[in-house]
Each structure stands twice: as structure tokens, then as C-alpha cells.
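Next comes just one chain, in C-alpha cells: the form predicted on its own.
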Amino acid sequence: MDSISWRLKRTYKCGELRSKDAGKEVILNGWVHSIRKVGRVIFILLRDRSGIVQVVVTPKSQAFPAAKELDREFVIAVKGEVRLRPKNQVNPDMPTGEIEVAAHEIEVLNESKPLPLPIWDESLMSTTSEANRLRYRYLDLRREKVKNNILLRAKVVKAMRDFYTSKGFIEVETPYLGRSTPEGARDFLVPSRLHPRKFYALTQSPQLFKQLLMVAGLEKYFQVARCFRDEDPRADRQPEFTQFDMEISFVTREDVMSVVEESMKYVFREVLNIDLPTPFPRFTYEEAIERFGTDKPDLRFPSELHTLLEDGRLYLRYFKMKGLGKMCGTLQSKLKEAAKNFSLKGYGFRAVDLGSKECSEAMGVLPEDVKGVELEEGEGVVFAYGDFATASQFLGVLRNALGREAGIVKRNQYSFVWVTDFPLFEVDEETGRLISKHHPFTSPRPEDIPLLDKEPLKVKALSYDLVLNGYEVAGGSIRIHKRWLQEKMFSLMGLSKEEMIDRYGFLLEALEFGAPPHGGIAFGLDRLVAVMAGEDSIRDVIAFPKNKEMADPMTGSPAEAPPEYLKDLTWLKLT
């Protein structure tokens, strides 16, 4: 059996040797990341977390067999001694590429199989499926892009913790083992062994215990709270998630707002080294569809949207975009795939290359004025004609999907933006009961509340969501903190006394007890991180995600549960 024991425990890591280190004598433990012959010389390039630095083995080395032997990702200690490189053998592509260790001796730590990843070369990890990446995630993980990925997180976790108790706030744990109170999406439910014919709930959000902790006078409160939603399967949506969460007592929106911005100012000048223009800009709700088409626009592209033509319930609107001249060929495509989630009367494109020919489709029904906008070299303009709203949406969802993809958006640009007064209320298309737009713990404004009663549709919430670059990293909202306020929300959406009662009796309760005005917000740590990454799916920001059907391939999760699980709950009926 081969021993467990080693003797060469490092005292360097290989990221940290520069120049300044020559003549040292050091220890480096890590993996093979590659090995190369020159003539009987044999290079190996050594990797840990911290990067990676050349190792050089002669046939005169006392390391020299050990190394013949080695492979890709075999674990291994290096002795040796730090020196300069050949001025034509440095390479400034690597941090390290000034030096490298001259091999005395090589100590195996552990062998490896070959790899069902090709971590080694990204070209040939980009045709690679992402079913097998998160089979074997813990292989994918030591890609130097994916773990950057996971660095860029922990300092952005760390950064807004610092800044945070820097300002007064103090960090809560709140349970994960609630109860379903089912308004929003679908609980993950836990059978509780102890109650039987009874269940838990996994917390969807802090939200309910974050305000009973205003309540309870702790006035700053944050959290990085894991989330946990039955959902059906989305595009880059998780069962589980991470929101960075925070509440503040006896402030207006005003207040939150203010230092959210000044947090993210703070946050990517420590992360990223990038300073933010504040104040953000602002939108309500209906400017951002009126201009954007979104409550989520994109403002690094100045494209907004315009109507042409009004014709009774009926309207024409466009945006015009530099770059889409280059698209040609593929933006008939696109605009089917995305019309395929709206109802229109028509849509279509008019484009101009960078040779001033023109392209053109129109699908459905369009009206003569299409012809009418004037376009330059490279630019392109995407109609939609359809009700006000629908037209809109339609229009706003191409507006940020073709941004990132015309060439028109620099690297590493990042754009906030709040938006703000959104309906309080909207209509459930199955039920036609009114639904919280947000949630329903969500502050109307007080010159609205005399609407409730008669035109709740008009009522506009104390809400505020932060969109960067064309996605929501989080949105808040000053908090119903009056029993009769939040018993009217209840009410208007359809909730009995009694149901009222047996969901949120606790918090109705905490509302007498001198409960505060409050509010808060809630970032998405995932996305903000993937955005900031400039990565397109959360999935990439995620040590170990769950795939598009919500399943973990390298665990086998979900399975079947234990017999001897099963047999104390024998009340629970299983199909």
C-alpha cells in the first residue's frame, strides 16, 4: 500500500515567485498542468490556486526519474532553487514568466487517471457539454476561468460585508426551516419526523424574519442568505440561490437607495477597481417600458424606443441600433424566435451593411410608415406592431439581446440603474386575481392608498429595483409596517380572515408591537457576480450548480430516499 505521508511540505506558492525570489531555495506543492520535452530536458508547468510557475528537470537532477514518471494532474512537491530565465526564454505572458525552479528533488503526492475534461485547453472546453463539465465539476473548477470565477465571488461577498458592518449593519443567520406561506413560487417542503401529517418549508427569502428583526429593534440587518424555490426548469435559474440581503428601520426609499449605491461604489472600486458615477439614473416603471420596453433596460447602448404610428388600440414602435447592418443573416431568426412569446399583429427589420446594402423582412402585418426611418451605413432598425404594452415588451427584449451581440457594448463597462414606482398590483392571467407585482409585505405610496379600495391597478408600490446592464441584481421596497395596511394587501388579494391568520398571523401580530417603518432590499448575489464576471449564466459563478432540469449530475441529486428514512414517516403516502 503506498504511504499517506509526505516529507515536502511547501513553503512557497507557485503564483508569488518573481524575479526578487532568484537564488531561493523553495518547496511547491501542486498539480501537473503540463509537461514538455526539450531533447532529454524535460519542463513542467506546476499549478496551485494562486497560479502557475515553470519547473525545470535535467538529467543530471536527482529529480529526473520521478519526473519521467509524471502525467497531467498528478499532485506533486517540488524542491528546488528559483532562477532567471534567459532573457529570450521569459515569458510575459505568465506573472511568473521571469523565473523558474531548477528541480532537486520530486515527491508524488498522489497520481490521477486521465481526465474526461480537457481543463487543459480552453479552445477544446468550449465544445465541450456542460453535462459533463458539472459531472465532474471538481475537475472543471480547476479551469483558471472557472476559478477566477469563484475568487471574483468571495471578494465580492467580502466586500459588501466589510462595507456593511462598516456602516452599522450586524449579520443575522434567519432559519432555513420555515413554514409554506404560498404566494409566491413553490415551497421546497421537508417532512418533519417529530410532527407527523406536518411539514417545513425551505425559506424562499429572509423576508418575513428580516422585518420581525426590525421589530425586535435591531434597525441593521444583513445576510447572505441561501434561498430555495421549487420552480419549474428556466434558463439560468437554480432551485437554490444567494441573495445578499439587508433591512434598514426608520428610513424612506431615499435613504435604502442611497446607500445601495454607495455599497456597489464601494464594492467595485475594491473588486474591480472601477469607479462608479453616482447617483445612479433613475426610471419609473412606466419610462423604462416607455423608452426601453423593460423595467430591466440595458443603458450602455442609446438605442430608445419610438412610436411611428397610432392607430387606435393599435401602435407602431421601432428602435434603431448602430451595428445591426452586420447582422443580416441572422436577424430574421432571432426576431421569430423572440415573437414566438408575443401576441402581434406584425414585426420586421430594416437593415443597412457597411457596403450600404440593404436587408429587410417583414413577417405578418406592417404598415407602409416602416419605409419612412432613415437609416446610415451599419445601422438597423426592428419594428413591432401590436398593442402599446406588447410591442413594447417585444421590442425590449431584442433591444438588449441584440446590444450585447452588434459590437456596440465595451468590455468591462458596467451601467446601473434604478427603476422605480412599479404597479403594486397585477393580474394573475389564471386566476384573474389581483397578485403583488413584488411581494405582498411591499408599501403602497401613501398618496395612493385612498385607490385601493376603488382602483388598485393605478396604486403604485414604495418599490426600487437595481438593473445593471440589462439584468436585476436586486430589488427592495419600503415595508407595510401597520397591521391594518398589510390586512387590506391581504385582503385585496383574495385572503380570508382565517387565511390570513394561519399564514401570517406572527407577523400581524409583530405589526402591534411598535413595529418601525422599515425597508430593505435584496441583492442576487449570483447574478450580480456573473455580471460582473461578464459571464452569461449564474451557472458559471456557482461552485456547484444544478443543471437546466434542476439536477446534479456529478452527485445523482435528487434520489431516492433511505428505506430506514422512510419507515418514520410512514404517515407521508408515496405514489
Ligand code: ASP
The other form holds:
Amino acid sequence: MDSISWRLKRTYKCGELRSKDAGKEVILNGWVHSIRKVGRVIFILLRDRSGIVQVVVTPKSQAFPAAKELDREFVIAVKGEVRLRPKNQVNPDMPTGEIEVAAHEIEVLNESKPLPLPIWDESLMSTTSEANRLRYRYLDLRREKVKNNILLRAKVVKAMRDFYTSKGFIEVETPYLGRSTPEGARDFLVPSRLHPRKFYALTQSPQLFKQLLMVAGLEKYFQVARCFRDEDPRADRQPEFTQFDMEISFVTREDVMSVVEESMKYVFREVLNIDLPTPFPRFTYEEAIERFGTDKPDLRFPSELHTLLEDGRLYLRYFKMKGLGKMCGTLQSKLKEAAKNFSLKGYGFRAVDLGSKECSEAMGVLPEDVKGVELEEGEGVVFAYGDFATASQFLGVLRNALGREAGIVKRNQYSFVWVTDFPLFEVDEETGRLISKHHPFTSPRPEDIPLLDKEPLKVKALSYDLVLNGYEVAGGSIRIHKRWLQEKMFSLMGLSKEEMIDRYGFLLEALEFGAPPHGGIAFGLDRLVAVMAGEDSIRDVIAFPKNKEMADPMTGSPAEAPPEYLKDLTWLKLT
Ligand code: ASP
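The structure above corresponds to the form predicted on its own; please provide the structure of the form predicted in complex with this ligand.
Full assembly next; the chain just shown is listed first.
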């Protein structure tokens, strides 16, 4: 019978052996990454988490009969002697490439069926469907690249924990089964068996709990928190994601921003050995829209937006960018695609390829003035004609997207920028009501309080977003710590007194028992790690992500509930 006991426990890890270990007797445990025969000699690449090492089995070795039976991804133990490879067999691309292990003994710890995923070949993997990768995620995670992303993530979390702990922050866990915390999304509801007709809401963020920890006097808090938001599927959205969440008492906005900068400096040095220049550049929301057309400017490229013409309510705006000359073939389709989401009077581009060949295209109405913009070889210009906000935002989308493709950003280039002073409110397109741009616990700037009643849309918030390479990686604010102001905020958003008390009575009450001034921020950990790993999708840095339909093909989640559970929920009328 197939035994579950085994003898050869490892004394070394595969990836740590070097030429100085030559002559040592070692035992390794790991997976057969690949196996090949050269003449009668068998070469095995043996892999564990630390890396890969070559094992050689000659026909004379006692291990030979076992080696002949091996296949990919068998789990084995190898006992053998480390020896230097012959000069002509040294592999400079492998950290263990100067040595190999001559096997004396092989013990098979477990076999593997033929793999449903070609994890041994990256070029085959690139054509494998994501559905299959997620269905066998535990195999996908064996790939070097995917494994490294998970290791990077662990390093980032550790560095964050180390940094904030060293600054006197304490880690506190807050409930996941909570009551609605409005972060602008739908709640995931969990029906309560013990309280008929009642539901828990999975927390969208620890926002209210962390504020209450400040009222409790804990002063400096952090948490690696899972957040749940039941939103419609969109590219790269996950129904659960992780925040590195923090909050501090007795601080101004400057204090929060400076500790965040220090923490990023620490993390990038520890994890990537990169020295980030601080302080990070800062723009107000208005400035960011005016100069870059977006509140998430990618500052790895310098192009700024300019106004060429202003007639009445119409603006002709543009940006120039190096590298666009090479993109003549695709510029038209990219502009057309982006324009679908904006109602502009006109838009267009002109670009000069090397050798001074020009390409251009104008769509809709574009004033003659566009001809006046001078271009150098290789450069291009994109125009938009419409109202200020629409023209700017259209250009902002293209600036970020084209900049990434124009071959003008360096690898490992990281560009942080703060965007501050967001409007406190925006108008909900469906209801026409005021809604908070960040969340309703964000403090207005003190100087704007007189505007709250008369011109609420002009009120700016004491808020700040941290943007990295065009992605928002953190967002936070100074909070409201007085009951009257919190009530005012709710009532401007259309909540009646009763609704306020029902939903947020506990918060309003707490604000009356000595709530200190406080503020904080939350990092989107998945996005931060994805940018650091050079990955476009956060799914690549999450061990077990959901697919684009918000489902998990491996476990089959979501799934129907077992009938015996539903019996306890008879009040829940299922149609
Ligand atoms: N709770 C906020 C969010 O999830 C972050 C914060 O204000 O600290 O975006």
C-alpha cells in the first residue's frame, strides 16, 4: 500500500546551495520541475520555494531505479553530494548554476498526475485561459513569477507592519460582521439566523471602528483589513480586497501625509532597495485636473495640458508627448475608443515620426489654431475641444494611457504624487442629491464651513489621495470630530434626523464623549503591490482571487446554500 510515512527530511533548501557547499552531503525535499535524459544519465531540476537546483543520477547510483520512474511535479527527497559542475556546464542564469547534486538515494513522497496547466513553460502559460489558471490556482502559484508576487506582497506587509509598529502604532482587529459603512458601494449582506429578518453587513472598510478607537484613546492604530464591496464587475475589481488601514489622533493633514511618505520610503528601501525622493509632489484636485486632466496623474512623464483657445464656454486644450510619433498606426483608434465616453465638439492628433513623416486626424469640429502647435521629431500632440472639464478629462485619460505605451517610461520607475483638497461633495447623477466624494466622515476645510449651506459644491475637503504611476494607492482625510458638523454633513446629504440616529446614532453619540481631532488613511494593498510587481492586474498579487465575474472557479463560490441552512432562514423569502 502507498505509505504516508517518509524518512529523508531535508537538511538544505534547493535554492541556497552554492559552490562553497561542494563536498557536502545534503538531503533536499521538493518538486520535480523537469526531468531529462542525456545518454543514460538523468538530470532532474528540483524545486522548492527557495529556488531550483540540478540533481544528477547516473546509472550506477542506487537512486537510478527510482529516478527512472519520476515525472513532472512528483514530490521527492534526494540524498546526495554537492559537487562543482564541469566548467562547460556552469549555468550563469541559475543562482545554483555552479553546482549540482549527485544523488545517492531518492525517496518518492508523492506522485503527481499529468498537469492540467503547462506551468513548466511560460510561453505556453501566456496562452492559457485565466479560467484554467484560477481553477488550478494552487498549481499556477508554483510558477516562479506568480510565487514571487506573493512573496513580494508578504515583504510589503511585513515592512508596513514593522514601520508602523516602530512609530508607536498598535495593530487592532475590528469586526467584519458589521453594519453598513458607506464607502460608496453596496454592502454584502449576511442573513442572521438568530435575529430573524436582520442582516449583518460585511464591512466596506474599518472606517467607523477606527474612528471609535480614536475616541477610545488608542491614538495610533493600524490594521491589515479585508474590505467587502458588492459592486458590479469591472476590469480589475475584486469583491474583497485588502487595505492597510491606519488612524492617528491629534494630527493635522501634514502629519498624516508625512508619516505616509516616510512609510513608503521605508517599504521601497526594504523591499525593492530603491531610494524614493521625499516629499512627494503635491497638487490640489483642481490643479491636477487643470494640468493633467485627472486626479490620478502619472508623473513618470512630464507632459502637461495647455489651453490653446478659449471662446465662451468652449476650450481647445492639448498635450504634447514624446514617443507618439511611433504610434501613428494606433493613435486614431485609441482616440476614437476613448472619445466614446465623452461628449466633445471635436478631437484629434498630429504626430511626427522619425524621418519627419507626419500623421494627423481630426474628428468633429477643431479650430484652425491646432496647426500652430510645433512638434519635434518623434513627438505628438492630442487635442480636445469642448467644455473645460470634458476636454481636460478626455485628455487626462489619453495622457495616462498613451504615456504607458509610448516607450517613454523606464522599468522600475516609481512616481508618487499627492492630490489634495477634493470637493467635499458631488452630485449623485441618479437622485440629484449631494453625496460625499470620499466618505461622509471627512472634514471640510475649516475656512469653507461658511459655504456649507450656500454653495456646498464649492466646499473643499481636508482629504488626500496618494497616487503611484497613475493609480490611486491610498486615500484618507482628517475626520469630523464634532457632532454638530457630522449632523450637518448628513443633513446636507438628505438624511433625516431619524435616519441619522438609526444608522449612525452610535457615532454621533461617541463624538459627544470627548472625541479627539483625528485623521488617517487606507492603502489599497493589492494595487500598491501590483504596481511594485509591475503587474497590470491586482489578481496577479492575490493568492486566491475571484475571476472577472466575481466567482471562484476552483471552490465553486458562490454556491447554493445547503437546504438545512435555509431551513433556519425561513423568514428569508427566496424566489
Ligand atoms: N475608509 C477610507 C476608504 O476605504 C479610507 C480612509 O479614509 O482612511 O477609502
